[in-house]
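Just one chain follows, in the form predicted alone, and it is written as structure tokens.
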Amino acid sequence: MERIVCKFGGSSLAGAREFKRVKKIVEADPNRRVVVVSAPGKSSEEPFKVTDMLLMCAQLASAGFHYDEIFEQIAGRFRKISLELGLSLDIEGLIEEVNQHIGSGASAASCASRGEYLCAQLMADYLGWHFVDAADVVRFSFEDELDEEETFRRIGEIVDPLERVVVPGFYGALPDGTLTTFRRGGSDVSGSLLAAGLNASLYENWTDVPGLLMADPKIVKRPKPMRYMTYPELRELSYMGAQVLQADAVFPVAKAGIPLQIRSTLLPEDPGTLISDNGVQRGIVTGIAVKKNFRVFTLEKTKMREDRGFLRKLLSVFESNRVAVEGTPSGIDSVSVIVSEEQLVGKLDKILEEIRMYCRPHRLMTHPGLALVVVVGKGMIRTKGVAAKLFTSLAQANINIRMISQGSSELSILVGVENEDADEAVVALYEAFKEQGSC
């Protein structure tokens, strides 16, 4: 029998009503046999995330203050869910266990993980499934790096034999059993690891939105959904700041060749967005994203290409100052280096001086306020006139292009514009390509 791993986010688990939705979704497909849960999130009735409240408890406890008032709010939420669902598990015993854990001086990360722990206990009891503690499955090294090999071994040994199971997301354990966590949003990673470790047929990521959108809805009004996408397209858009899954969450299933589907618990009939290695290609452009606040360093030097070590020396200045380079568009006697402004805080004058000293350019200029806009789509590879349409749409919007870059894969076209023109550029490009999106 096929096995689908389903991960449900905090907004999908905010209260008893949301738990009921999850149960209905899970029972609609008998192949949905592994459920990974986040901690309860915000809702119209609950203004705070459980994880945030747990972190505040840990902060107060570490400073020697009482945290009873905040903890009682947490306990009240779990009691309410248990009562409204008519669950039989010892919720008071579990709440007291977490209370003692916080009071024992546990780390902030360890305390934060208890939201997922309690939520998974409730969900397992509600579904009548096995509960498996993530601390027994997801393992980290003492350097706090994921031990993927040991994690997969434990998934195969502990989870695989079970018919139906609920696992808390977000956390795991060090070799000595000490609890630790992924970054915020790490339940996506937990679900991806379980899907890969079990060789699942599909990894479903259930949230409060019906899939990914072709552009940022804060910039474009009612952007069209992206129904199909490949993993390389997802990575391009994610890197450029699009509101998609964490890159860490994608790697396990992408590496294993397992499709990922993003769906909404509020609209379970909506197919959402399907991401795979060989996604169904229905359009030319998949999505448009923007990232602001870059600075351009432009160097000019006659016969630059004859100076064989020039580019190496230039990039070594940024590397030695621990500044990552976003791109290096170049001409015959000039080269530009693009870096994020936030990485240059307190370093700009030093880097400029070192470039002059080490590279001896005839001219060195720096310009702040650059935004990078990327148009991504596998369909662009086989379609003529995409670049022409892109440039025409920006010209008609009276937007000046300061930089152009296209990767060798032809998967994306990146243009640099002024920060103040960035949102308008996204709107212009969306209007130009929305009818050719992968919908």
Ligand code: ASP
Contents of the next structure:
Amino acid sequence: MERIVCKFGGSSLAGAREFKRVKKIVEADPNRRVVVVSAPGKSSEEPFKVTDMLLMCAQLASAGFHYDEIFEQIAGRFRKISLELGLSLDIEGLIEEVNQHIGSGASAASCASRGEYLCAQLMADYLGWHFVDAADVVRFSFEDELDEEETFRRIGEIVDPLERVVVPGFYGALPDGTLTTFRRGGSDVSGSLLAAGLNASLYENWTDVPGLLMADPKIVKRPKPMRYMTYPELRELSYMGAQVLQADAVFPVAKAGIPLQIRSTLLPEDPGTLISDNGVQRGIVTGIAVKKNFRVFTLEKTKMREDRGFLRKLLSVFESNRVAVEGTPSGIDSVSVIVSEEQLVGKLDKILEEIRMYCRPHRLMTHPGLALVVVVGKGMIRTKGVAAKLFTSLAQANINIRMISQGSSELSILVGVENEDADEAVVALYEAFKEQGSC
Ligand code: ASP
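In place of the form predicted alone, the structure of the form predicted together with ligand ASP is requested.
Time for the whole complex; same chain goes first.
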């Protein structure tokens, strides 16, 4: 029998009404046998995320203040869900357990994890499934890094034999059992690990949007959804700012070759976006993303290429200042280094000085305000005319291109434009390629 791991996000678990929707979805397919939950999030009735409220309790507790008022709001939410669903579990006992945990001086992460813990307890009771504590399964090293090997071993030992199971997302435990969490949004990672550890047939990530869109809806009006995409495409788009899942969530399933489907609990009939390794029928361009506020350092030096260590010296200036480099487009006697502006705070003058000292360029210039726009699509590989169309559409929109880069994989084309032209560039590119999307 196949096994689908389904992860439900906080907005899909905000209250009893949302729990009912989840149950309906889960029961619609008998292969949905592992459910991973976030903590209840925001909704039209609930203005706060349980995780944020727990963090506030932890903050107040560690400063020696009373946290009962906020805690009562958290307790009230879980009580209400339990009551409205007619659950029989000992909700008061669980609430008291969490209260004591916060009062015992537990770390902020440990307190924050209790939202997922309580939510999974309620969901397991509601579905009539097993509850498995993430602390017993998801394990971290003492350095707070995920111990993937041990986690997979425990998933195999504890979760695999169970027919149907609910597991809280977001947290796990250090080798001594102390609770810790992934970064915010980390339930996505928990779900991905469970899917990989169980060699699931599919990882469904249920949220409140029907999959990924071809462009940012804040820039393009009603962009088309992306129905299919590959993991490398998803990686390019998320790296360039397309908000999808928590960034670390993709790796476990991608490595295991398990397809990932992003779907909406509000529109369960909608197929959402399916991300997998292999080709489904697809278009030329999958998506367009943009990231603003980069700075370009341009160096000119005659016979630069004959100076063998030149590039190494240049890059070592950035590396030793702990600044990550985004790209290094180059000409015959010139090279540019692109870095995000936010990394340069308080370091710019020092870096310029060090480049002059170490690389001795004939000219060194630096320009802020660059935006990088990326057009991603596996279908572009070996398709003629894509670049021509891309540049024509930007020219027609009267946008000056400051930089171009296409990796040899031909999976994406990156263009650098002025920050203030970035949104217009995205619109122009979307209009040019929307009919050839992979929807
Ligand atoms: N509840 C956590 C958060 O708000 C984790 C998650 O939802 O994935 O970040």
